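First comes one chain, alone, set out as structure tokens in the form predicted alone.
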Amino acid sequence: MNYRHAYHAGNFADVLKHAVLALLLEHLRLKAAPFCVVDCHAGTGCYDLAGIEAGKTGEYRDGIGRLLAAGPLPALLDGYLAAVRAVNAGEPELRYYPGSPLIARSLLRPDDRLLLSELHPEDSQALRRLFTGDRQVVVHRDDAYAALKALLPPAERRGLVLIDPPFEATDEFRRLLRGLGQALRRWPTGIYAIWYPIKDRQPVEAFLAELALLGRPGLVAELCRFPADSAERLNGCGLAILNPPWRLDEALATLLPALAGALEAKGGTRLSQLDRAIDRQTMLS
């Protein structure tokens, strides 16, 4: 209850996250049949960079900042960067970053629908606001594993959940497991894009082999500012997702170098099967 995203916005995880985000929903949009957007860790859906919190660290100046700022960038990222210069239109320089519930809802249409979940009361009383009378999005406050099994399957049985922890719980990968396995008994057919940190590595590759043990064809796609030799510091992340849509692992090809130069990640960046981390890797003890 004490993560405020708010110091983070715009940061280079949020460019990953974000970026896969629209392209995501932009192969969603393919099929004329409807779509629901679950975001069960929605946040307040927009931050202010010329705020307390953000102006505190930063962030956003190695992420948005950045990527704004440097040469001709692959048309996969339009639906993402339209979502950010919408939100700045009509001031100088940019001041604010559209959370992941923007996103989404700049790229829903007129039939599709948006859940959002968040915990945290201010949060998510921001959120209300921001999305007050706009039928086509709904805002619950819950805890984001309840969320998923309450939502889940929505009626529209095509769609894309986001799940994107605060990582303050110490055992949040077993958590994540447990609620994914859960959510994907209720709505196996569903895409599932999982964000994770990346600080120590061996934690992650075990999280990542046991998420294939779930049985579901999944992509991983990391992006890392710094080589991972510190397990004191955000090294990278990255994104699992189940059930891709067809040809992403070709759109991400494309996008992650292309990213990882804008952003001057030295880390580099990672994009494979997620049935290769089993046998790998020890589990999660």
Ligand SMILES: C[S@@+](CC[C@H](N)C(=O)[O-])C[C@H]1O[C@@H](n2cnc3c(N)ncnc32)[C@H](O)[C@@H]1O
Second form
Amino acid sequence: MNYRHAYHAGNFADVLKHAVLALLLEHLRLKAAPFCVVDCHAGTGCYDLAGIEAGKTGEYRDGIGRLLAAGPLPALLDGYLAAVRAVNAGEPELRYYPGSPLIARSLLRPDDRLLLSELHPEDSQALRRLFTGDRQVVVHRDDAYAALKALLPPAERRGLVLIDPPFEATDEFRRLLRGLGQALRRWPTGIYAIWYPIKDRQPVEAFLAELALLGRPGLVAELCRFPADSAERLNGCGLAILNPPWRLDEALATLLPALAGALEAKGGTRLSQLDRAIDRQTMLS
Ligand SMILES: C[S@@+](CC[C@H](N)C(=O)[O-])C[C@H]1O[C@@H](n2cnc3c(N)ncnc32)[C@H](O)[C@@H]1O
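Would you mind generating the form predicted together with the named molecule now that we have the form predicted alone?
Let us now look at the entire complex, which starts with that chain.
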């Protein structure tokens, strides 16, 4: 396990992932019944952008740095930006970046729960420290897909699973599809948000085609910094959302171009149904 998210925290990929995560949680908050969030590749939960790792790459400058410096942003980003501002309270400028666990935590109500799993020993320790004494949050140190097997379905029977692997393993798409298939058999009605990198398009399209075969309704939201003309770099990233909440497509149709504009993404955005030909696509090559 070489991947450490501290090098990438707050980059353009985190901005897309976390903005959509906040939107999904805001949808879940519309109904009074409690919900459960399962984040099975949780990371450390909070990142110091003045630390050595973030300083080495500076990736956050093209992500959350750009977003905060952009002109007026749609209200759809309010929940996400509030979580970013909350971890920076008292700081003269952007210093910390909240990971998915802290963003999810910021949107829980008193009866909602957050179940986290992180396999890296140091990162899972940091995560435990962050949530010590918080009765709404449980931290595990399990393999993500074993955690899903153990934790699903949650007692609440409504909520969200975030699957956010590091894609270090060459067969990560395959492992993900296998783990997700098992998770869906245990909890077919949960919302699943799956993050994926876009380097070469071909494996992404093959992955999405296989995802569609799992038989759940889904949306695909992508943001590309560069046209997909080099398989060597991270050109963009996407989120596939299974069992998406009602009208999420409309929210994403506003959110994606706003993010692309603020982040000066030159590869365009894509919003489509999982099981249909692309219905809205801009500039992707
Ligand atoms: C992309 S990062 C997660 C970032 C986090 N979800 C966020 O948005 O703030 C992926 C994380 O998965 C962890 N990881 C890698 N393999 C794992 C596995 N098999 N099970 C659980 N976590 C794993 C890595 O240590 C890393 O912290």
